[in-house]
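Just the one chain here, the form predicted on its own, laid out as structure tokens.
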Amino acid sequence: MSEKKWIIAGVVIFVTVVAFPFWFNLGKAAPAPELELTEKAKELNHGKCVMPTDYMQSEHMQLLDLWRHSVVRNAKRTFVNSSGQEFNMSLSNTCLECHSNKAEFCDRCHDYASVRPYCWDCHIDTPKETE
């Protein structure tokens, strides 16, 4: 029976040590960055992206992976969104046309989320002219 108090004390100490970082940082999270479109972007498509804003904020990487698969494997270069609008599947020429400031638009959210996407290994961060 004397070992029971040591086991309970050990469990309490373990739970306290493991939970301490959560208690210490409770309520200290930085707010997500607010992103603004440039005037050029608002003029191009009247502020409309290829998909709704909420979708793009949470699922843009999945959409870009789908685009990459469609272009590279199926040679399909046209994306039709839920509204029936057609877009060229191109990070450099479609996305960066409106979101041209990589440091202010892409990097702010990626830094906040601590992710390092590999998009820029192949794509330049300024749009190219379409052929």
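Predicted, not measured: the structure shown is a model, and the values here were computed from it. Heads up, when I say rigid core I mean the largest set of C-alphas that superpose within 1.5 Å between the two forms. Residue numbers count along the first chain shown, from 1. What changes on going to the form predicted together with its partner chain:
The Cα position of residue 15 differs by 2 Å or more between the two forms after fitting on the rigid core.
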Given for the second form:
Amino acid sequence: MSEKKWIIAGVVIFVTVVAFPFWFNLGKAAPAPELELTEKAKELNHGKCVMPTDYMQSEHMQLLDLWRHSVVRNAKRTFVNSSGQEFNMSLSNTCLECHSNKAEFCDRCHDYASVRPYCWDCHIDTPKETE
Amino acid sequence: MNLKYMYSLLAVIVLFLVSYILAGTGMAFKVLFGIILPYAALLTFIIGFISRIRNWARSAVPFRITTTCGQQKSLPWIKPNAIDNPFSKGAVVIRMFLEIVLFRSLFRNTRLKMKAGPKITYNLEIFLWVGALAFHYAFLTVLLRHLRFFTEPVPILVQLLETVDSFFRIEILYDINQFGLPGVYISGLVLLAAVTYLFLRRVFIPNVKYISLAADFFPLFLIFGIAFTGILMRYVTKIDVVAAKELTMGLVSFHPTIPEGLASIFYVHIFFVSILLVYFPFSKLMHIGGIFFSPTRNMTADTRATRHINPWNYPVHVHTYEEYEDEFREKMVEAGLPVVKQPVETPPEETEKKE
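Show the same protein again, this time as the form predicted together with its partner chain rather than the form predicted on its own.
What follows is the whole complex; the chain from before opens it.
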């Protein structure tokens, strides 16, 4: 029957589409990215970031957005974290000071999660801002 | 209160609470929600889907019941409507394609109204069509976008889709409040809005409410739950995206892992998706496969030109008139009844043949 041919073709297409992630990744090892901390990041501030690691992992973009708003709109550059430490709100001078290895630190996760933040439209790898 | 949607709503709320609480209790339930159920759900989905299709493929189509919305091809001087009254296989394919991508049959929706006079009017009612288009295309976009969690490296087309989807950089920013830095995907919000509309329409339009069943509400609530938890994870209580991808990549590469530090809300999301996959083959959601098997849409409307043979017709033993006459010829002649073939014993009177 000619209908049977079309139905089988349809089922084959259905299974191929549904199983796409399985055959696309076949034979490819895709381990989760490992981040490299620079010596400076390990030493400075006792190896601690401005906020706890858990928070930074999931919400650093939020923090950076608030920093940008504070600096650009309110001209307030001082960030006080939960344990009372003060930091200069600056991506280039504070974050990238320690995490100067953008390729091994920022990009690995961003590429893995297919995120293209527009931070780097203006901020380049490791510049020194002049104030 | 309407029991039909209350039961569905309660079911989704209970599923939410159960998965949220259990995922927080320990590793065993994380393995259940993150590994076992997704695999089982996908298997159920594929096998169930194929068995439904097998069932439809085996069903006989006794009648040619094409729905037509235009003039059939008949006499050469009558202009036929090629697409809405498909005469050839090609026209059927075109009509089916347009139905699937544009939902043309929903566009025909009209609403009857009585006006002073009394006068009956039929108004074009396109909101269902708009809502359905928004819903289906938003859902498709969301689905394709999620390939970023299931592929490594992420295909360029998926990245392109993400860029287009986050084209509107919606940011709401105050000193203490921040929204929109993981770029806002418009498709997620459209999906949530469309599913809300499709629900409200079933509640507020009386005649639609009358025909709505629990099976109509449950998928709406479930998809609402999926979209809601997804949006929650992205914009409000942020989860560790890298850990999430580690889990999903583990699933598709058959090396399942449960990474550290994934919030319970993630397990709720993945549990809801598993429920949807399991529910799919047993429900009205099968219209994705069913549309291809609708005799009203997949048949040509050429009944005036070719005869449709009912496949149920089996070879019937018929007693023809010739056989009947053979059996009763003598008796018929005796009774003086006319017969087609004269009996052999009595030679016919008209023996003289004209030359």
